[in-house]
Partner chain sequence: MTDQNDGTADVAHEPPTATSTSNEEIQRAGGLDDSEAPAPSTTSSGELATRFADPGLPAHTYRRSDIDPAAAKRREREVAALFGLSTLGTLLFIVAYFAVKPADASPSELIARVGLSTKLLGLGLGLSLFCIGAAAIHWAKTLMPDDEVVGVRKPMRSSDEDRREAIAALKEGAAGAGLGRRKLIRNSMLGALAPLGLLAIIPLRDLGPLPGAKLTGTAWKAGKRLISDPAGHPIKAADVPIGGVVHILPEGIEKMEHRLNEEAKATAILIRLAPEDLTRQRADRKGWDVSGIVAYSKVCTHVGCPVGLYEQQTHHLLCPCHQSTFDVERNCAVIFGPAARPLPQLKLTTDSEGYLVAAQDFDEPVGPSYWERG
Amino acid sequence: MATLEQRAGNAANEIDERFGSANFVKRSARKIFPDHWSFMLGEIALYSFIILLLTGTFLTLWFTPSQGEVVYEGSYVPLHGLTMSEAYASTLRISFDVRGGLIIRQIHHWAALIFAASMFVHASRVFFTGAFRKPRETNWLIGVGLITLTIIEGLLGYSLPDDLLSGTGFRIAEGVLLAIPLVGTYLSFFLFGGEFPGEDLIPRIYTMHVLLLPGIFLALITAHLMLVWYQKHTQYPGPGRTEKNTVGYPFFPVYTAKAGGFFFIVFGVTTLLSAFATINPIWLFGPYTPTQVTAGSQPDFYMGFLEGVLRLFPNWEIQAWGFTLPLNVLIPTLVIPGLLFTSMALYPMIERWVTGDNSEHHVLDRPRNVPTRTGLGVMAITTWLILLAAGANDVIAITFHLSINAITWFFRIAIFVVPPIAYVVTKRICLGLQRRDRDLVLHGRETGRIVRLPNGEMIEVHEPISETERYKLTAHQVPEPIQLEPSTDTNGIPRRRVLASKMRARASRFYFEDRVPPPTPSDTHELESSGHH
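The form predicted together with its partner chain, please: structure of the chain above, on its own.
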């Protein structure tokens, strides 16, 4: 044992003499990480990314990124003798001839779905708990950037095998590029190296998929993690947890074991899923040729909302002065997603402007205590879900024996009606929960014990909640709406930017008009003195 310690000491000495690492190790090993299951959602994304790098590298060893035509002579008989691209043929080879090729391909694809899904869930957690607030707006922006890149990276990966679904996806992408005014045809010709499908696309998107975008991902993820490390993790509200401390477990050994172990859990679960569930059976789709298509041509789910807008949008097209503006493509695929992602990216700044809250926040919000934000978030998720479902309207139609036209019309109306309802309902639920919290603090918990008072009245005994619980329910702040400033200042001189301040007052009312202030000690005091329990 002593020798082991000695050897370790020697090694540490060698390292420290070169890198001066003791200072870093001393600080890092005891760095404190707040612990909560919802803090692992981002880690699922991080680990899925690592899985994607590992399995992706394996796949590149056999994949041939080429649209050169070959006649298939491999193991899979139902495709024997067909002309196909080398990309498709090599994907068949990975699936049937390379030992372990199919399982790695499936891990890669399942990990991609889990990567995207966990990012959506992680972003939702950050949104609903207000973790994006100052000082973490930059990390929110990086996150939005990562989600956007994921959609593009996913589309490229979906297209590489050059099967019938792949090609159909890029056929649609070509249509979208063509719709861009003025430069659309040029962009399309530059991407495809001429006309669709050409012979340049697969090699080009291959480089983007395996080098360019992963590089950007790595850079952004590193920045994201460094900021988390440097700004320290947020924590949920609770007794002992303040804006000036972090409560949790030390980086070494507890967090190292948990986070490190969780990487293996994510990899293991993804692998087990891949062992027992097929994903993207490209041999059934057949090689891409532009004259073929299959029923149920769907993108992977992360593109689903775009597919949904594209299906729902009315067939508007402007033809004037010898030019065509296909609004039926341009708006759903470029304008609407642009607006959605921009408003998502800018949300922290918008909320800060509305609340005028310029202070740092490290203690998270309970979603119910910020009803307007929570309502807006649920509204956004509802919109996303409706569009996702609309993107699968044909599958819904065949599965439930409904009319695809009726479904489309239903979604066309629902997209305007349901999200606002979701907003109002969510906000009401949040306010209701807040009132229940308030009741709990003021009146305690119902015990179910009925007691008869001397005067014959029957009452249920309420048990006061613990101090710890009470603190958790009352620690938050509920701002009051900003009052509109008078249009002239104290000297009677008209203020500038009256419109902006009016808008801000209105927005602030929208956020904070309905409020349930947390009970204060004086409230309970009043209650006690009035003889209530």
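Got the form predicted together with its partner chain; any chance of the form predicted alone too?
Partners and other molecules have been left off, which leaves just the chain.
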């Protein structure tokens, strides 16, 4: 009787004889992946997406995507006899009548939040370490697209139960559509199937939520992983790590075992959150009615910054020829987010233009060694946090018994004052850390031992750092600012694109004017001449 190993070998031979897969599998199993805890952030996003697919498939079996009205007669007694949509009634049925339905709903919602959060944090890691540089600009664009789709997909899924809280959010979405000049009313009628709320909204967003957008997600995530596989994974600087090699563990069996275990950890944590922390209790909000609105309603965190922009923007409108252009809705919900995401998508190209760096990069930057980029990233995160807090100005006012007008004006001023301060402080900290690293390489580590020399001088004994640590602190280059080219060439002929050259030189000075060059081998004599031993 054939053993299990023999059966597996026979099956592998059968497959290889038809598809020639043995060489590919062998190369893939030996592919090296570097090891660092920050690389798990992207894995959390991937595993959360898998959890979303699994739980979402379960929920589709019982959810009814219809706005047709029914009278509720289910298990939740406080809503007995109330008229509601079939979507809301089926969500209540999933929560109270389907075995395991409530925990699956909770897992689905928590996984969505974890997915969005891990996407943001993963993108921040990629930004601060320079992992978006050549040849990974395409993967950065895919990541920005995934974040944008995550916000849209979250809004659609959040609105499917048709409860009072989610309906309030789509009432805001209707206002955004109506604010678009010329075509706004047509878009609103197309989405809602007539006057708000219409009868076609839930079926249409259901199709987009469970079919269209997940398909796009699968395509983009697959392309993202294929590019990571083809272009090889980035790695942090260290001994033996160069732009031409990868130091780490093989894909099989080490990486696969760790990835499999980590998937179950993510699934387990998500399940524990879902079991002990209630989220989106729609039975407390009640079914959506256009004549009502919930007090203190707040969207999920990934939509919070849009809420904040909308609440902070002044009440500006343009009225002419019998038409009204509501800038107080159009600019904060469409123009500003469009500019933010566009600048985020184009940043790798902007930095490459400023630095003139067209070489490939597979070794990551330490954030302290690129202070301008790190400062810009912290400034962006600070702006996002301020907008997120501003989106809860009413909750803050009620909780702390403050004036909502005073809070709004505080955030209006803070949005222009605090981010630049965060940039300056972050850049100063990075430059200070660079100087500390330089001193550590040149003078060694402080030991705390004080020695008295024969001449009476008191010195502190320093000990050299290890070669591994020395390499880590010195294995980077600090480019010098690009110099402004003369307005004429050697023959006295005026150069073309002088304005672009001036802009590039100024931007380069902005990036590299404050610089702390890493110590070179010729600087090591300072260790001896300084009197530190």
